[in-house]
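Just one chain follows, in the form predicted on its own, and it is written as structure tokens.
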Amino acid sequence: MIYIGHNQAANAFVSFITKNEEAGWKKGEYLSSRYMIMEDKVELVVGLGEEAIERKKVANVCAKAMKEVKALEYTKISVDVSNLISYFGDAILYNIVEGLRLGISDLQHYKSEQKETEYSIYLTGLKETEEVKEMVKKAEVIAESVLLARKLVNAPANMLTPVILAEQLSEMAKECGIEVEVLDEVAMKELNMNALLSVGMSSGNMPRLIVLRYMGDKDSKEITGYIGKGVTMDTGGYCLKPAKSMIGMKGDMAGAATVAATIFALAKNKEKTNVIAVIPACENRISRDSFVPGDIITSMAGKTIEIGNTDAEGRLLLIDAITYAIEKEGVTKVLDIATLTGAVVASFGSVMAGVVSNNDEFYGQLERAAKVTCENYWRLPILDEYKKMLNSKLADISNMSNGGCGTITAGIFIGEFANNLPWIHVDIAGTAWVDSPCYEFQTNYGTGASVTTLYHMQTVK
């Protein structure tokens, strides 16, 4: 828990320096630290770096002292935030506690014997005032949803089907005052989401459709939705991954984990917006019935699909997902994100997720929220000439790109399906889960990528 002012009974204290500020500081280096152990207390400096610091090192220097600090087994922890808040003012209380409560955080495991510390933290060096105390206290639900998304990243495939999801989705919606509706198999196909069906029937854990509804702004008839990606487990179906490949496909759901944690944050804060989830929710295996390269699909918005390769399955989800958001749901605008695609990692490593639009106005809310939270994106084209390498000698389209280009291709088979409407498709399959922490706010596997920028989409103008 992170409270706001000053604690005698804290044993540990952490500040931050930006320059030669104390003798024996050399240049107060990024990152470096050192301590003074005095009886049962202990002071932390952590260096900033440059005088003029970048504000998407906030996080990181944060979670790097709770760690050090962490390290030293102090639970009571008070931190003089007055140097950060004096240079960026009080909104980087977001980036501070985000820092500071996924600093603490431990990889999640299933051992036999487990260990849970608390820990109380004290903010110090900034107004007490009501508007504080809200903007702190939005922040810590922000940070436990980026938690959320990461125990749902990596929980094992066998300890979340698509019902399972589904059942603890629905628990949890039910807790934030969040409207919940899930359509099983009968009633997916009676909607025709053939696209959907035809990747989630090869297994024996039947496909969920779950739909989260958050109207928090009555006057307003613009609704977003958020599409997340949720294969629950990708072997690749009939075109196999290799083993090595397979171990991290748990998290192939990483975008259904987003937009859940997400809306369920924008709840919790009451945030004045108006957003629907939809996460189709199956898993890609092999079996009697699986789809195989050459089959033709007819979506639920008519278009039929050859299949070039089944381990393109992800598209196929988010398309039905699309069209039931837009014909049942009535959304004015659509996000889809999701783990999409092996070319996005190539291109951009585990720092920066891949982006497609339609829309320079939506494509604004992206990147006016990602300068709050400082997550990586980049805005990929769309040419005709990209369009023509999906072109199928017998269908409307195929899912698999005949010339290359694989994210952006992917980007706009999931744009054609977007009915016009301004659409951006999100690309985490690199960021959303590290085998090794690119930054000291994550920890392996599951990072939470992207939870921050939707939220902050919904609230920054």
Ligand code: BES
The other form holds:
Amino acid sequence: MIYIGHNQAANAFVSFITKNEEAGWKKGEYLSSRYMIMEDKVELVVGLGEEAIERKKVANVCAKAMKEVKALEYTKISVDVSNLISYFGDAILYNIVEGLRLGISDLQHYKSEQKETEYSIYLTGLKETEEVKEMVKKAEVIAESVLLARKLVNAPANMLTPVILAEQLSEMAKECGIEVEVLDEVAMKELNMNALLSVGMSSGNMPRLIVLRYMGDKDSKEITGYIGKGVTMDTGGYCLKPAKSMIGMKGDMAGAATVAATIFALAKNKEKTNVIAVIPACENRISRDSFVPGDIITSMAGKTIEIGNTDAEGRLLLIDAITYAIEKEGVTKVLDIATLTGAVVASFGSVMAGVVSNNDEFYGQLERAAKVTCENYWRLPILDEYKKMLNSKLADISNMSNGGCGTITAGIFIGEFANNLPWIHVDIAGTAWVDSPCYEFQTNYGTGASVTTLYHMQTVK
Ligand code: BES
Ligand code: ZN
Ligand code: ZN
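Alright, leaving the form predicted on its own aside, put up the form predicted together with the ligand.
All chains and molecules follow, beginning with the one already shown.
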């Protein structure tokens, strides 16, 4: 799909220019392009703006170029990346390849008529060293993983139940040679995973706990636990969501999609690191014996929880999955990622994820990775005043804040179960899904948010 070097058969030639004024474009103008069609070939020049080209614009311009070539129906595309590399250095190839690969992709659909076009992209104007070739290969694997996460998020709830998700991920895990274990509802009951089961047993489609283990660094005892919320459908349960808010809730397993896609990419690229992904997968539905507000349940860690709202289900799954990851898998750091709160969407929209963390060093790792990937994250404060909002008169903690501050309190609730290990909580309720794209490299709906950053957290350590 993406190759290095010239190809005689190429019929579209893309290049990027930084000196917009020379080309007659306005100062600072970016994302504008010119093309010239000659016989059966097209030449496309994309402007990057005159000065201070930002790294975060690179994936966007690359995707924009691919969309134009695609619209003109050329399929063998030669991309001259020399200007981008001389400006940013070789590592920009991660962003270039991401933009090109995602820009050329279509929204995967379920229409009875499928049209598939094969594209070949040839990169020119880069050093043809082994190191650079390796980087391009790795970058393509990461981009494919972003597409996998999108595909899983977009799969409808009737086609992707927890059991089907477990089967599909098991199949993929075997393909990339990583260990997989799936716990059913009986095994989870034996482990007292009652917080998870109180949500999971609300549906006729049984819950699953999916464990993916990639141990790529035998010299290290460190294991990062990536815990991803896998609610394949969130109706809200008895605290039923209104129809408008329920649309898109098939994507409430985006955290699961992210951690699975990330661990597959790490394994395929043989990165030297240890990661165990734990995915609590279930539906949040209404049935005869679904949990209801006022219930008090005992989590795997032994803490009692008063249910204030059945729609705050994600945190219930995540805490039992975290306890499992710490007690049974021996993870030494915990990162949980989830489409957790409407509040994060209200604050940051689809462009920034909210983060809560108890550890500056671990958070620094996320920040450094985000500098490579150009995804946006914002760390929110942990204060005693916020903790108090989760007080319950009857149980150890409530699953619902009595004082608002939804994203922070949800994070703090989860952090109570991290046993003081370095912990990061990422709320991707806004970034995992776009009704219409905010960037050129996105398609409608699932975005594959945070796959690139979670991947690079393991390379920038
Ligand atoms: N899955 C939702 C959060 C969500 C909202 C994801 C919008 C994607 C887009 C979550 O389970 C939820 O319903 N959260 C509630 C919590 C509240 C009842 C404390 C929310 O944020 O409204
Ligand atoms: Zn919910
Ligand atoms: Zn949810």
